[in-house]
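Presented below, as structure tokens, is a lone chain in the form predicted on its own.
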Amino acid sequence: MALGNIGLDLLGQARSLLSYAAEREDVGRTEDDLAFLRDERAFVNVQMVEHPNDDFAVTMARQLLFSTYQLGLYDRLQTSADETLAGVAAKAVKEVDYHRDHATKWVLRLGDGTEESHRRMQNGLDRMWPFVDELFAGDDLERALAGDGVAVDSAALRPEWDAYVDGVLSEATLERPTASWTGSGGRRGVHTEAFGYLLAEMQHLHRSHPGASW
């Protein structure tokens, strides 16, 4: 139930910002048509967020990786120069608050718990960490637009989370892991396996039915 709401409110976030971003486009397209009727390159999102949730350990660590980012973001979007964005910041940052802390509970749950879900809890870390550096990569227009008051610098965010998510890890009795390889592109446009059967399963009813509405 937790993780349905979770899915709430971060599909609440999307449909604002999309909503936002056809707005400021102004070409006619909407934030159905932003979500359902891009191809796959035109997505640029962090590759993290598109793994699959095949365990529950996997899912957490995945969880409170990204949600530490994501609060740490939306703080400081709340004073954006851009209305819109302050706004929608201002609300999501209460969520995101949320996530995160139920990430941390379930990952001091599993870390120092039984041999096997510290087990789990650290192997799910060891395959989301690769992903964590691309969380940073910020790019130059988003470093013009937090020099404008608009946006966020990403590589600011980083102190913080590494703060919080070390705190946690030592708690629950993990070892904060050594990436042999770094996942980056995503943001480029260019993402994982996964994303293109998350994207098909997304889009298939719409793209079947064009124009339909229920």
Second form
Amino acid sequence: MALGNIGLDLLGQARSLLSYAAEREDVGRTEDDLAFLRDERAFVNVQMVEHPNDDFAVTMARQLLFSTYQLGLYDRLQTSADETLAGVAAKAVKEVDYHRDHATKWVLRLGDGTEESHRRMQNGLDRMWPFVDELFAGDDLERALAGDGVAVDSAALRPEWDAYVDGVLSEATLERPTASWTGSGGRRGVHTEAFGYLLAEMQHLHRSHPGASW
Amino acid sequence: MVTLTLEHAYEVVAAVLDPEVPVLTIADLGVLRDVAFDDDGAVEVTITPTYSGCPAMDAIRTDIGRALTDGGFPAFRVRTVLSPAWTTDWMSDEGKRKLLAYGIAPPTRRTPEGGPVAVGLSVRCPQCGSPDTRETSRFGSTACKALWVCTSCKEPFDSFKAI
Ligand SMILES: [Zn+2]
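Counterpart to the form predicted on its own, namely the form predicted in complex with its partner chain:
Everything in the complex follows now, all chains and molecules, and the chain you saw is the first one.
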């Protein structure tokens, strides 16, 4: 139920952002075209969010790491020079704050729980950790937009993220992992294997029945 | 005969019910932000979502359209704005009373005037009024509610999240 509600919030945020992207692009595409008709390489999301919900501890690790990043991002975007982005962020920041609180409680409960729950929570963190660096790897476009006060330089979010996540891990008696490899390229359209399955499920109906609505 | 005044348009729109909590009107909920006539005489309704992904918004838009058509306002437009972001502080006192009577604990006030932000205020059981309650799930049947249980009368209940 919690994940369904969180999913709904994220879907709503994505719709606001995609509608705005379509409006700014101004070539006649809509939010639906951007969501349902783009191919894999045209999506520029970080790889962490592609991971399927399998083991619950892995999912909670992803939720903690990602929502902490999102909270920092939306918090700063509230004062963006772009009024639409600022509006989306002011709405999203309250939702994401709640998501992070939920993930934090579970990480504490599982980490500082039984031997088995501790082992699985640590495993969840270990599996998600390789995708952390990519969250904070900005690019030239982002830095330029941040310079104009429109976007946020992702790298600047890291110290605050580290402080929060480290605090939760230490209270949960978990160890901060060291990644032996690092995922990258999501924002250039390079994705993990899991992403193709996600897109297939999301786009199948729309592509099979073009223009369908209900 | 009803005259098509702005006041009448407002009354028609304000009476539209929230499909998820059908005892609250969209005015009670604070979702209805404005009703005005545009330059061409069409009714322009401005609403704001409770949550970014609130699935009730589509139904609310449709219901506003139907209410205005039935009320004799054939020309209208429903505009959705995100800013300023909706807060439970916009829920009317009347709305809070209706929620409580419906069995849902109303949201606590987030920002008391002139005071610090209230956190961790106890939620009173909508059945017996006891403050001796606890949260069982941060998430409930809809985005706007959490699940609680009363330690006194043992009844589980929905609580409207304060955001
Ligand atoms: Zn009770």
